[in-house]
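Encoded as structure tokens, the following chain is the form predicted together with its partner chain, with no partner shown.
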Amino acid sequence: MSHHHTAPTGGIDPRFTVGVALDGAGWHPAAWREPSADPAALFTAAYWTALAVSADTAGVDYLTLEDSLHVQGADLTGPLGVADPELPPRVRPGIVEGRLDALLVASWIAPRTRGIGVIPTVTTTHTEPFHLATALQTLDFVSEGRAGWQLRFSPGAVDAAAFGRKPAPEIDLAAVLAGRPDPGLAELIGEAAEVGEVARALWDSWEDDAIIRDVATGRFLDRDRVHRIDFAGERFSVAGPSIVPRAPQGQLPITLLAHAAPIYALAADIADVMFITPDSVSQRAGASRGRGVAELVAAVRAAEAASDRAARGFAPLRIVADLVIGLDTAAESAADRLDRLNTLAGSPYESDTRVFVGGASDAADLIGAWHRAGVDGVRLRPLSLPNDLTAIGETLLPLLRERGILPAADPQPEGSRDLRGRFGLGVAVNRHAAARAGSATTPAPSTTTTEAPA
């Protein structure tokens, strides 16, 4: 593969950002049942609409949507899992089974909030990845140039079972939580890294100025400025170009949850910010296990200098620390509310991450200490919603400016709120533009991305 070599770059100075992962009625299990919920109405509009309008007023980043092709009671591998992988998973009844599509509840989303970046969770596993490419250039021209994409693989039988194409390929946990090389997990890997790749591509196949309009020679495009990419990995193959004209980011920020050094190896090779899980104690954060800030910040920071990341002109990751999070208010302390919850649940919460409960001003305190220990960011789930958002946007975000953690007032003015640059990632040169523009010995396009400073 060739590779532009463009001055490895850090784009513009990345300012700490404040992300919110919003799922259903909260990251808790029995948060649905919470006097403040309105379990009722998480397949409507109006919930979802109401949630980003709350967290676009107060001035959050951009919030995630999570997503999956299964229900959230099928259990992927555990002994409660699908015994045989041609039924169909049951629903569980204590739980918040069902989802929207994550990517149609940000297309929904986004005319109708003004600031905040707007990123879907979607898998690479199944999908056509020409659809999600195209879908998410989509979503960046409906918000304007707020769109990110979460990108997320689907281990496990059930999923394979609903598209029935293919075969699921075995995990086995022991050796990747070991930190043994995994021929299944390489496998999913190895096709999130083409889809990306192909998704990259995509949006790199139309240039900027593709659309001339030229009525003397009616010509409405310059066909030389609009390239197929004639991918041919391993599992599939795309021809491109886009359907879709260049999005206003050129290149939507890919972002990746990881816990273990293979996926911090995807996510140097393919995005641009990571989402990692520090402090956890439970099983549920797999390799992040018992390992705090600093140490997964160094351990992402050297997957990213094995890689040829810089090379690539890419800028550096952007290292954003993952945080379940129920805030005090003024008639109930979360910890009693976590209590409650949790004896609603039957058991005590565990995350992949820390959960904190506590005061605002606890919550600043941890947060800034994160800040200290190398991370971008924090990216807030919720324990409840709407009342732990809300009460992110009324007194964490304003301690947070008070203490300079955040900037005191928004920093990007009107017309200029695209989610790259609240990431600091600079400006997305198009790949065949910075080839034009380069020497005549510029190799041809590659498929990876080349950025430059802003």
Partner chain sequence: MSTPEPKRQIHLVAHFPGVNSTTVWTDPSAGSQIDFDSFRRFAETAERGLFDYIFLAEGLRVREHGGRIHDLDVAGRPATLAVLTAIASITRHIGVVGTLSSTFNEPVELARQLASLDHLSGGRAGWNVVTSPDAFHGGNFRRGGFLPYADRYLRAEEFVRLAKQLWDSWGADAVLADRSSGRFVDPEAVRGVTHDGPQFDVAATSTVPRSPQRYPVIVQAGDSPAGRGFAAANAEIIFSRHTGFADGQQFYRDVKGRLPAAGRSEDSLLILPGASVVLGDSAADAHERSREIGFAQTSPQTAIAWVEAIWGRELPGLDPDGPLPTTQPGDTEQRQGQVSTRVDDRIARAEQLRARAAAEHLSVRELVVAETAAHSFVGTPEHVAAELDRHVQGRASDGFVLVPHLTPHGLDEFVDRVVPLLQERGVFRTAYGSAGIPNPTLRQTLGLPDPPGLGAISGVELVDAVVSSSEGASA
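Since the structure above is the form predicted together with its partner chain, I would like to see how the form predicted on its own looks, so please show that one next.
Just this one chain is shown here; partners and other molecules are left out.
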């Protein structure tokens, strides 16, 4: 299907969205020991396909897949994971260690699902922006316009050592948590911003109509519609163009999990969707610790006001609140299950965001209150898989529809299930086509463009 249109990127009113964040056997570290879990299947294609199909069938808007450049056990401390300098990383025998590559899993499950958005985590640190951009474009083709990107950077020494190309920047975590400027964090944010800018430029480097496929004249490509990007930043230079034609969505939605003001500013500059973490008293929440939804929404909107998004053709940031969720079942209350899992883990579970355990009605009450406080959606992190994902689909989503928080039926007709549409982001206008048309609302390319080799 095609999603190429000529309408400007714009401010379509977003409907409320519900996504799920998938990771391992669930977000509780002992979830793999649940009777309903299948730890032997965690590294199989069938496991991830089954979860994705379950979420898709239930009408979940999108799923995200976690990833990082270190095994989970090395990420013990704080929202930035930088306080454990020990090398090599210590694996922990009591938790699920190891992951499949999120982008590759997304590419596997995308054609096996029907309408759900697929958003892998891909880090900007140590990875090549050109590879990252073209791989995500490929995912958008494979998913027929349902791909997104959860942008993340990797601050840890363990991550840097895994590649061996450059040392990790020194970050003063206390300064970051106190909201003070930190040169190390600023370097990572600056690099992430450049990678995001390069990705967006590469995604625009082919215009929608670049491919002609005229058998009679022997012209496959219109070389005037393919552009070098000639990006020259502080950290790298990329000439382009992309090797992948313009993807179905043109610009994939970029999402970002943020706990602190400097990351809000990064999101305001390059992202479409921001995940916030309200109501957590854990140190894992970093600078968001103890802050509620309304306070966080106000802080994000302030960062957004300082960034001239409209000049870059961006829609307003969609703010999505994260919620760890365990739902009651007929056999056991979620609170009892959490207690049991905590006992198995040997310590109470803490998250960077609120942990909810209870019935679907109470969960719907909470989500409704967050909606009224200004968020555009929630991303649910199931406490354990697959049972909490099943419960979300069977009990929570129907309640949200009953209460009018979600539409009664999928508002997107067959053939227009792109992820941008789900977030209400509007159609992404190609910057070169806009410049050619003399548009005043979409920026011209940042550098002079020349034709690419045919």
